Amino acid sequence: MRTAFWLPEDGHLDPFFLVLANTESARRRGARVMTYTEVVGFSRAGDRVTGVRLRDVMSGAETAIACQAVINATGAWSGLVARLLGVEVRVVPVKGVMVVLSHRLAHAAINRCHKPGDGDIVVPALSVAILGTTSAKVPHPEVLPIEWDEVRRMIEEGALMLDGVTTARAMRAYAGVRPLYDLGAEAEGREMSRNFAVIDHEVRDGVKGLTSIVGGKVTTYRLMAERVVDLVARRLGVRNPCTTADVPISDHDDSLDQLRHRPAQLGVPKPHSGEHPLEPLLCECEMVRPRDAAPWFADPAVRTLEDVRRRTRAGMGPCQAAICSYRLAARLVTDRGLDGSQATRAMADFLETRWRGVRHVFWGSQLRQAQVGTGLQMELFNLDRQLAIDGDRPETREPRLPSRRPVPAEARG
C-alpha cells in the first residue's frame, strides 16, 4: 500500500432497515403496503391512466385501484411495467454478485482507490462484511445467475485490501440488479451513467397520470423521490412546499441500528440494580429476542419466515438460519395459529431461500458449517421425514414462497 485516505464523513446502511424505515414511515402518514402484490395492467379512460390492475402472486387473487396519477418507481422493471401501456423506458438491468462473510472483518467501507471496477469494496454490515461487486448487463431483471470464477474473484479482491478476508468463512453469496437508465449510448456496465431521469409520459407519450422514475442510486434517492413527486403534485394541483429534504425517515423514537443496541438490551444473567433479566433469543448469531419478532408476527403484510428475517435479521447470521428456523417456525404455532404441518412446510421454504446463496460457496469450513447445519435440520429436527409424512396431505401446507414471474423467452435466450 503506497497511499490511504480516510473520511471521517463517510457512511454505509443496512438496506434492510432503510427499505423497512420507508414503509414505516409511509404507513403513519396514511399509505398502504401490499407486499407480494405485482401490477399485471392499468385501466385508462381515453389518454389517462385511472387505475392500476394487481395480482397477489401468492394466493392469484386479482384486485384493482382507482387513482389519478402512477408513479413508475419499479427499478428494473420499469420497462416491464410501462410496456403495459405500450410506453418504452428503456432501462438496462445490470447485476452485481456479492459475497457475504462471516465476521465483520472492519468497522467502515473500505474502497480502492482507483477507476471503480470489480470486487474494489468492502463494507460492514451489522456482525457481517460483504465484499462487492461486478457489472455484468444480464437479459432480465430476474435472470442473476451467480458464477463461481465471480465468488472467486471477489474473495481474491477483497483480499488485497484487507486482512482476514481469505481466512473468513464465505457463507453465501448473492446478486443484486441496477437499473441503468439507457440513453441510447453503447456504453457497458459501469461505464453508463447512474444518474437519474424523471419522464413525464403526459408530455412525451401522450399517457396522461404516469410518471415514471427511472436510474440513480441509493444515495440519491430521496433526492428523486422529491423530483418526481413534486413533478405530480404540480399536475394535481397540489401547492404545498416539499418537506423531503427536512424530514427524517426515522422519524420516531425506536432505533434502526438494531444490532448496536441489542447488547445493552439484553440485559445480564443475574440482574442487579435493576437491569433487565437476560431474556431468550430467538437468533444467537443476530441477538433477535422473541419481542423483536413478534410485531412482525401480527403484521399482515408478513406472510413468510423470509419476511420476519428482512424485519429482524433472524437466520442471516453465521449458521444461517441452521437453528433459529425452527424457533420461528414454532412462533408460526404460537402466534399464527398454524398446525405443526403447516410450520414444518415453512421451515423447509426458509431454509430453501437460506440455501439458494449458501450452495454458491461449498467450500471449506462453509463447506463443514453446511454438514453440521443439515444434520441438525434432518436428524434432530427430523424435517425431512415430517415433510415425507406430511407430502400426501396437501391442504395442510402454508403457501410457498411466491415463484418468479414467467421470464420471457426472448430474455431466457
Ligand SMILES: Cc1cc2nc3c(=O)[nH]c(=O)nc-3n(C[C@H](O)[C@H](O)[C@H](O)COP(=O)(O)OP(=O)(O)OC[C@H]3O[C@@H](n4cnc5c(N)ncnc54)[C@H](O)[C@@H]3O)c2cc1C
The other form holds:
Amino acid sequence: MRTAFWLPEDGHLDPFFLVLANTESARRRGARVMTYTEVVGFSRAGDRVTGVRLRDVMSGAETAIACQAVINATGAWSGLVARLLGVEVRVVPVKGVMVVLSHRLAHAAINRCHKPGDGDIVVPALSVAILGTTSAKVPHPEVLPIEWDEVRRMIEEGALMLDGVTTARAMRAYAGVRPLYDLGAEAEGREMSRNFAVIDHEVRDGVKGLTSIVGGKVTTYRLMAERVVDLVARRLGVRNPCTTADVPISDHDDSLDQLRHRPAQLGVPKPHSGEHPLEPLLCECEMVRPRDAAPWFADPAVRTLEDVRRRTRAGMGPCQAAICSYRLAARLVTDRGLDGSQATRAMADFLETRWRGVRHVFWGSQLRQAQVGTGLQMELFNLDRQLAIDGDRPETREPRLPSRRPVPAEARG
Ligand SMILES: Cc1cc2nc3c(=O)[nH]c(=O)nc-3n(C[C@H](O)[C@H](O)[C@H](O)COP(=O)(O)OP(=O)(O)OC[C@H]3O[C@@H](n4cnc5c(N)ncnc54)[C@H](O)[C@@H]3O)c2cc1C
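Output the form predicted in complex with the named molecule next; the form predicted alone has already been displayed.
Whole complex next, starting from this chain.
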C-alpha cells in the first residue's frame, strides 16, 4: 500500500436499524405497518385510483384499503407494481452480492481508491464485517443467484485491501437488489445512474392518485421522501412544510437506540469482583438478552423468527443461530402459546434461511463450523427426525415462511 486517506465525514449505517427506526417512528405518529402484505391490485373510479388490494403472503387472505393517494416506493419492484395499473416505470434490477466476515475488521468503512469494482469495500456491522459488492443486471428482482466465482473474486480482491479478509471466516454470502432508474441509456451496472425520479402519473399517464419514486440510494432516501411527499401533500391540499430534513428519525429513547450500545451496556464483569454476573443471553454472539427480544414477541407485526432476528440481530453472529435458534423457538412456546411441534417447525424455517447464506461459503473453518451447527441441530436437538414425526400434523405447518408469488418462468431464464 502506498497511500491511505482518512475521510472524517465518511460514515456507515445499519440497514436493519434504519428500516426499523423509520417504521417505529411512523408508528408513533399513527401509521400502521403491515408486514408480509403485498399489493396485488388497485381499485379505480374512472381515471382515479381509489384503493389498493392486498394479499397476506403467509395466509393468502386478501383485503382492500380505500385511499386518496398511493405512493409506489417498491424499489426494484416499482415497474411490476406500476404495471398493475397499466403504466410503465422503467426500473432495472441490479444484483449486488455481499460476503459476511466473522469479525469486525475495522471500525470504519474501508474502501479501495479506484473506480468502483467488486470486493472493494469492507463495512463494519456490529460484531461482523461485510465485504461488498458486485453489480450485475438481473431479469427479475427475485432472481438473485450467488455464484461461487463472485464470492471467490470478492474475497481475492478484498484481501488486496485488508489482510483480515482472508484470515477472518467467511460466514455467509447474500445478495441484494438495487433499483436503478433506466434513463434510456445503454449503461450497464455500475455505469448506470444512481439518480432518482419522482413520477407524477397524473401528469404523465393520466392516472390520478398514483405517484412513483424510483432509483436513488440509501444516502438520498430522505430527500427522495421529501420530494414525493411534498408532491402528494400538495395534491391533497396540505400546505404544511415537510420536516423530514430536521426531525431525527429516532426521537424517542426506545430499545432501538439501546441496541447500538448493547456491548457497552452489558460490560464484562471482572472475575472474583463480586459484581453481578451477566444476564443470561438468548444469543451470545450478538449479546441479545431475553428482554431485548421480549417486546418483539408481543408485536403482531413480528410473525416469524426471521422478524425477531432482523429486529435484535439474534442469529446473525459467528455461529449463525446454531445455539440461539432453539432458545428463540422456546420463546414461541412461552410468549406466543405455540406447541412444541409448531415451534420446532418455526425453528427449522429459521435455520433454513441462515443455511441459504452459509452454503455459499463452504470451505475451511466455515465448513467445520457448519458441521458443528448441523451436529447440534440434528444429533442433539433431533431436529430432522422431529420434523418427520410431526410432518403429518397439519397444525405444525404454521407459522411458515411466506410463499411469494412464483417468479415468472421467462424471468428465471
Ligand atoms: C449490494 C448493494 C449495495 C449497496 N450499497 C449502497 C451504498 O453503499 N450506499 C447507498 O446509499 N446505497 C447503496 N445501495 C442501494 C440501496 O440499498 C437501495 O437504493 C435502497 O435499498 C433502495 O430502497 P427502496 O426502499 O427504494 O427499495 P427496497 O429496499 O428494495 O424496498 C422495496 C420494498 O418493496 C417491497 N415490495 C415489492 N413489491 C411489493 C408489492 N407488490 N407490495 C408491497 N411491497 C412490495 C419489497 O418487498 C421491498 O421490501 C446498495 C444496494 C445493494 C443491493
